[in-house]
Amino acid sequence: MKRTPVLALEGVSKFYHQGDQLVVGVKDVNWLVQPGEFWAVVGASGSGKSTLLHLLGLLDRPQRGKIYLDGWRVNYQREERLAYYRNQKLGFVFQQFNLLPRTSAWENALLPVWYNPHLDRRQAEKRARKLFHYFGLWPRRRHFPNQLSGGEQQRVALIRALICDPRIILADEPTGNLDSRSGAEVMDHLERLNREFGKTVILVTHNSQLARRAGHHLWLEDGQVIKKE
């Protein structure tokens, strides 16, 4: 039986103004993403992966084309639906952690829970108590940001997305600020969340090496894709 890829798109794309100049953020992208893949979005500066990230999170709209998730057309859904959907479906884990300074790492990573009135609070704290294990940070989990190291910092942002149990995450240069030892931890993370919890992974990178370990590829240059495996 033929699968319903997680995430589809079809001659999407994104312009923005600059002045009197249009410029190209994603042009005429196709691609599909069946559930439990692991893919890496590869480019460099200025190619269109943080646009296509957007697109991808439901955090912005393309002029063109059509963006589907788990077979439900979303880009033209209202605001309410894809709140919904980036709530419930959709796990974000940024470059720059976006962790609240002056809240805990318990805290913090619940935060997404306060947004999502379906999910019952115990439950999220039983599987928040359960992921802090799974991370290494039971122990830390009532220190603050700036008590934490970048990888730990991390490692919140990972339970954080992972909170409402979403079949997507969503990684945009999630080793940018760490040195090579923690990036290499919140990638065998990743990896670890991909084939042990069968969740679909989309990481941005401009990092060839980072790249290699997804199992699937995606080039842009230009806001074109160049090349998929």
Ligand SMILES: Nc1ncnc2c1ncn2[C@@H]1O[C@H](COP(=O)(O)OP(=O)(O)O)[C@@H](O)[C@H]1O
Given for the second form:
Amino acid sequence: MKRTPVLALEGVSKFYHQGDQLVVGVKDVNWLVQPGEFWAVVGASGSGKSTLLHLLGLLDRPQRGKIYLDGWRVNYQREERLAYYRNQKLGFVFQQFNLLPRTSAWENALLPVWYNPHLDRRQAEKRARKLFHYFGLWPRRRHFPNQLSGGEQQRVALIRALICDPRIILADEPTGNLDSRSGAEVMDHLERLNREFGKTVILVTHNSQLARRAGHHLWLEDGQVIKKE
Ligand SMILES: Nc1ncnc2c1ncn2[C@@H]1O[C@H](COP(=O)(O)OP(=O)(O)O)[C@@H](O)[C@H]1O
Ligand SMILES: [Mg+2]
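Beyond the form predicted on its own, can we have the form predicted in complex with the named molecule?
And the full complex, kicking off with our chain again.
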């Protein structure tokens, strides 16, 4: 039986206007991601990695091409529908952690639950408890982001990404603001989420050593895919 790819891109292009110039974000990207795969998107700065991740994350729309998420064509869906997919199916981790400063670790992790009317709150809190223990953050749950180390903040962000139990984790340079030890730890976590929990992981990085730990690689150069394996 043929599996439905968890993500499929056909001829996807995204351009930006910079003054009166049209700049390539990504150009003509074709890509299939199967459930449970771990991909690293690699390329120099400006090669289109973040643009691609924003498109996959439904945070932006392409001017050309088609994007399918779990077999659903998502390009032309209305904003509420996209927000629903983002919340249900995708978990995001960014370089800058993106935690709210005057909000505890616990509340930061539970934020997506506020936006998800389909999720049982008690159920979500139960999951949050498990995840805080799993990530070794239970004793730190009442701390504010500025009372946590970078590695701890990124683990809170990981819990937040997992709180709605998405199938796909999108991580844009998640180790970029961490020292090498905390970076390696975050990488270990992503690997375990992939191996033990079957999450599909898409990691953007320009660190080739980290990228090597992924099972599949997509190389970008000037917005175009130059290699896939
Ligand atoms: N919001 C934007 N407005 C204009 N140009 C952009 C914008 N975001 C990205 N770009 C341009 O698109 C290209 C790809 O950028 P990006 O996707 O951020 O690359 P990467 O993440 O690999 O560094 C670059 O030339 C960049 O300058
Ligand atoms: Mg980037």
